[in-house]
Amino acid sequence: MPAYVVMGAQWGDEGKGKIVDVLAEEMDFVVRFQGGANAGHTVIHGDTKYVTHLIPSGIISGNSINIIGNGCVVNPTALYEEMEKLRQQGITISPDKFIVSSAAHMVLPIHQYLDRVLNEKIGTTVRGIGPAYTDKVQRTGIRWERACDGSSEEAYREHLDFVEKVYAIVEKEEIKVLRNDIPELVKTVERLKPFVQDVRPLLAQAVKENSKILFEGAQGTFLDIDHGTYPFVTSSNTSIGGAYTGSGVFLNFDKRVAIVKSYTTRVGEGPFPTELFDETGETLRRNGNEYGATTGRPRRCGWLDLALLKQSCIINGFNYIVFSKVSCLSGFETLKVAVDYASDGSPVYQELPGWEEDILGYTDYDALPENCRRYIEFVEDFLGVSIGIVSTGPDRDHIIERHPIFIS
């Protein structure tokens, strides 16, 4: 049974999204098992561009059964929203394609709210992602299953008195307000509700039956609760460990692979050793676009951290590499890469030579220019993985494939 499952392996926006979409066309079964509305994969298809935040990114191609796992946290409304804008793209999104795991917590308006006032600090999407798993570990949350059963609206009320008791910080308005929208939210859950049922009898089904099984992961390693850099992380488990907590089966994954961006950024606070505050970083953010597909927001660019790496590595067992956006870095004379920090933090440069050309859309290994080989293969021997596939560009068919992603 070929099984796959696809990490980012730094801080998320590696380019998860049209790998994914390149080995769903493959696939049965694509599993989305962490997070919510706060990650955001964008596929290419030639002139037209879709964007999901929820939806495995599977649904593009339309050939797999796309799965969101227990592990995530899913917002009634916005998943809706999501589904009507992937239909206007014309994507077909129908029950026996797409569905929602009933052991899922819901996030709630009232998530978003807390969001708001109590992690400013964090520098979260404010898509209430940390309340709504925070209710989940403290077993006051609500699952998907409330939905099947019809005592949704119930939940909500019974939610909202708790946390008006809970929370002083809560304005009263602002409870108010949210118990007046209950009958919408409701009405969007009903709506929904044929896309709900327990997954883990049908995955479980699926590995009995060799099917082709794809995980993938939302955001990167390092935002990882546990992994991560601690407390400027999201609230679920980013590493290969949430692939099991949240779908409920256990696989042996064939293939481990790790999607590595040709340089490092980041999204919101918390420590980055290799960010540039100069010229070089505006460079980088411009040549790769990087603004962030959920929120819009300016990333935080750097160089490479191979170090940091190397910790991504060991956590994942990663066995397959994905390199992506290597043509951004055409046009610098030097590339640094970091290989070690000092004792005060500090990154541990080791200097490479850059390149000129433009290598925007290359699919062929041995045409790239000599230095932009030879940085590709010093990350691959200082990391010990392969890097079985170069991304030189957005569209889907802008990849050198070195060694074979799929399984025979």
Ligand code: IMO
Given for the second form:
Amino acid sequence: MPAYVVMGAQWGDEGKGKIVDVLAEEMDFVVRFQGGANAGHTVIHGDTKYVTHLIPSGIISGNSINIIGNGCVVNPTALYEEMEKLRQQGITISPDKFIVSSAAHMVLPIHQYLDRVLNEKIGTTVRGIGPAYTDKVQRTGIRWERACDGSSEEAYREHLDFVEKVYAIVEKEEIKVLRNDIPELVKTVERLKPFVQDVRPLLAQAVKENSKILFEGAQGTFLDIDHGTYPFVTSSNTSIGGAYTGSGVFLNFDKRVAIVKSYTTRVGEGPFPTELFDETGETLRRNGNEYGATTGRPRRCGWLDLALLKQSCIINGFNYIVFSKVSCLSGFETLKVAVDYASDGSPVYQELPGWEEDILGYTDYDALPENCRRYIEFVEDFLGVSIGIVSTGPDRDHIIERHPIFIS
Ligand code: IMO
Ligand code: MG
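Please give the corresponding structure for the form predicted in complex with 6-O-phosphoryl inosine monophosphate (IMO), as opposed to the form predicted alone shown earlier.
First the chain shown before, then all remaining chains and molecules of the complex.
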């Protein structure tokens, strides 16, 4: 059965949206399995730019059934607004093409409030992700099944009673506002009710019928709650284990696709050994337009960290790499890649010669400058995983396919 999982191999924003979009066109199912509206996946079709946060990117090509799995946390208002925005861009979203697992948890306004007041030092996206997962693990969360059985209002009221009891940090006035907002929230959830169901039987059937399935990861491996740079992480398993716990189905992924940006970026706080604070970092940010799709924050930029990526390959068992944004590296005399860390934790660099030529939109591998090919092949050899696709620009046609990504 052709099954694919696509994951970010670094700290997110590797360019997952574009590749998922290309793959999704051929899929029967596209499944998101973790995270929430903290993700920002950009898909460009001609002159139109779509940004998805919650809805799987497969919705844009429109051929697949798009599922939000139980491992995700979903804000009803954010979801409703995202649906409306995509509809305005001409995308059809109907309950036979888009389904939210009834076992996924809700992100509520109180979670966004708590994210704001509790998680400042992490530099979160303030989308309420951490507090929503906290409630899930604490067993005080609200699952989407409450929308189906019509008990969401009761659930919200009970939940706010709980919050009032436990979190002294939440001002009384705020609780009052949140209570007053419940009817509006219930109205939104009622509108979304047709999209909610237990997706596990559906996925089990899809696997049985040999359907083409794509699992779409959000964030990146080093934002994983277990394997990332804790506590500067997101609150879900962004690595391969999350695909299983976050969907409720076992499948043998034929292609475990790493999206690797050809340099490194990170948003928010936390360690970043190859970060550049100088003009070179500025140039990378400018070349790559490195500003968050969700929050608009400038991303921290630095050299490619292969020592880190080696870990990523171990964690996820990647067997295919998409090497993205290579066109942003043109014009550097020398490129550095970290191949190890010294005893003080600082990166040990290998220098590679750069190239001048603008390679935006190239589709032929042999036409790339020799030093560009050397850079790509150095990475491939170091990681021991083949780079199947080199992405040379934001458009879906800006692709060099060295090894076929589709399995027939
Ligand atoms: P995509 O899917 C990059 C980062 C935040 C913060 C940390 C925790 O577009 O790659 P959270 O709001 O999740 O509790 O924030 O994780 N973060 C991301 N960084 N890309 C993302 O998603 C991210 N989602 C969360 O900046 O450092
Ligand atoms: Mg992003």
